[in-house]
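The chain below stands alone and is given as structure tokens, in the form predicted alone.
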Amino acid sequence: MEVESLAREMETAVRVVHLASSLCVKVQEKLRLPSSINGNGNGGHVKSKDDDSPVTVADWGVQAIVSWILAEVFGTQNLSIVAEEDTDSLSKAESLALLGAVSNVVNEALSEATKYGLTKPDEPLGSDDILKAIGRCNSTGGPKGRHWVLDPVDGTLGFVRGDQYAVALALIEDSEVLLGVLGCPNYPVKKEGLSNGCNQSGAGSVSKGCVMYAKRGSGQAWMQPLLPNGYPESATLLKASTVDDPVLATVCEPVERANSNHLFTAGLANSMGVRKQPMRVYSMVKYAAIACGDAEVFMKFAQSSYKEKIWDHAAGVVIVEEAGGVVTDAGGRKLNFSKGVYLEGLDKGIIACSNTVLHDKIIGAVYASWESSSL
């Protein structure tokens, strides 16, 4: 498929991520109220999943509006959406108040859809409509066909804590990621590093919030400011850093110890002479930092029992690569998005770098460190 034929998909994806990010900003503001974090289903905005990870009304709300918009634009026939959330806990009788909260944020967001150049419903969606939209995202992907891949709130723990998170939407066709969009509502955007109106707060100040996106094969990745009242008219071209000396590199890694080996990463960084302390960041914002030149490396070496999900990487991978970076497993192989929900066959971990020179150096250091750490 030629990049040019994805114009409609790209525009829809970018606009709906803007809308979804706006929803998240409003929900996160509500989470600052202590009474809203109780997770008991009687109107609380946060619940715990079976694996003890949090899920919020924003997770379900984003999934509902993205699903609804994609169905409106592309139709429901052959529409395959792979997404993180399901309706199991939301459908229970004791979750009636929670479902009501989700309905409220969904309809509030969709009422503003026209500000983002999107269609809004003729009348507010009912609970059944919202459950149907969320439940439509039940595809498991696979090697053939076209699949939208969504993480409605990547880094929910960061979201709940008022920290970094991302809305991540990608399109995969026949195992290849064709486009990716990342909404990063809390990402700090420095005025002196950007142009074309990406700072909305006045001279010398720092604004926050952006949407990054890229199409496979275009050789370009873009950033738009996240505006409070609609879709921006401008975008800034992103370019990954050219720093290829590990001594000067900024390294990102996950915050959670549960799914990343911080000890190995620290040893690897030390062996390469990295001087800066690692930036521990929630969510795919780590990919965003590399794409826009704020960091050079993202390394993740998960425990053997942890299985990487495609929605945690697809959008970020294509954005970094089109910005000039490279993403592989620790063996230097491209990530395989053909096996369904999980990234199967990873060699040790995932390494994203701002350029190939730095990437090659890290790959070599990984093997040396891995062998010595395994002795």
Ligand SMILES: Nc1ncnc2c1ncn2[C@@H]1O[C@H](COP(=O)(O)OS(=O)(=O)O)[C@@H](OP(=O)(O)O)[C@H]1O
Second form
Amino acid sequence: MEVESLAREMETAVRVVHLASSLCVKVQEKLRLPSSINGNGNGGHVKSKDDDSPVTVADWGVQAIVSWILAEVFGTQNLSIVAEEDTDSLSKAESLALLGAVSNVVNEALSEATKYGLTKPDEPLGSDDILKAIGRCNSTGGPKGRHWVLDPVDGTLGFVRGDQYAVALALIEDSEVLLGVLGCPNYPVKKEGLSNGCNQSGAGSVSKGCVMYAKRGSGQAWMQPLLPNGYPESATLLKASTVDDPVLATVCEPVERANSNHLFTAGLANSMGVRKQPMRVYSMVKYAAIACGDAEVFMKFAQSSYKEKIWDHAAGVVIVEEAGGVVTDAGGRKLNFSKGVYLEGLDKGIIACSNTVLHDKIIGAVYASWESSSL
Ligand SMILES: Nc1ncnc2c1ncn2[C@@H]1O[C@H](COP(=O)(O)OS(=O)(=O)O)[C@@H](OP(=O)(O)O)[C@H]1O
Ligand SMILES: [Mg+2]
Ligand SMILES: [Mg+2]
Ligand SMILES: [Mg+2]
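Given the form predicted alone, state the structure of the form predicted together with this ligand.
Now the full complex is given, and it begins with the chain already shown.
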């Protein structure tokens, strides 16, 4: 499928994800300071949402800057942003300190916007501007038109624990994910990968942090290094692994048992002869690992009562597919991004593979394993 240029959209999305990733790096450093244990020292601020999942200053901060930049570049008329966070707890009277902390990180990040080729505000944003920017991302998407989809911090648990997380931004048009950008600030990238493609093996040194991106139909997915202070000059092409023998495959899955059925995936892997231990890693970094050839399979089987959200998958799906991989549900069907906030009609779980041969083998094995695991 050929997609219209979308050059401005892609450039804006990649640049704002770099900027957002730099915000996250700073907040995560603060969170790791000893005075931040319990989450409230040094502006780290970790809160619990109604479902007990964590949300931090970085989640709100990233949502605010992405929303503000998209509105600056594309205007607010017809701007639809579907994103994870809302302003409910931030706008409460008792949340003044929290809102102040969000405001600080947002304005600190936006003051650096020109280093990323983005416009910065004439004056620091006030609390109302920030609440407005976060609150604007309340679209529920749908089958028609253009929708930006944002997970400001995916894998917030990993983020809080000083581990892997991702900033994920995608553009959906008429139900199709056209662009995907993933900021992975803690992802280890082989140095030789930065000049020759990150799926090359060898004993080279490792640097930390990258931004990956892809445009639907281009047949290309790209990676840039995350620099501490600005936008990089170069990008390298990503290629998913060609390994199609499960015996040699690396399988990734969520860290938390509550988020995916580890017992089921272990049984499935065993039945297929997978030998390596599963790579358990937080966030959409699992899609990133497949896109750059560090892993071959990502499987997630959430509880049947859980409904997957589009912002947890959109960016990762297009990047994996353009790098040569395949992403479907367990029935082999494409994920459906047309039904609003949720991936409706998902059969059992999500299976992302680095190539079609391996994908076919896994899909073939899922049903047999599912039947026997339910006996
Ligand atoms: N019960 C349940 N089942 C399945 N999935 C859930 C569940 N609850 C939350 N979530 C979503 O999982 C997102 C984190 O996924 P991960 O793959 O990073 O999971 S894990 O933390 O490694 O276990 C996480 O994304 P973030 O909230 O952006 O971190 C959630 O959207
Ligand atoms: Mg998420
Ligand atoms: Mg999130
Ligand atoms: Mg969350």
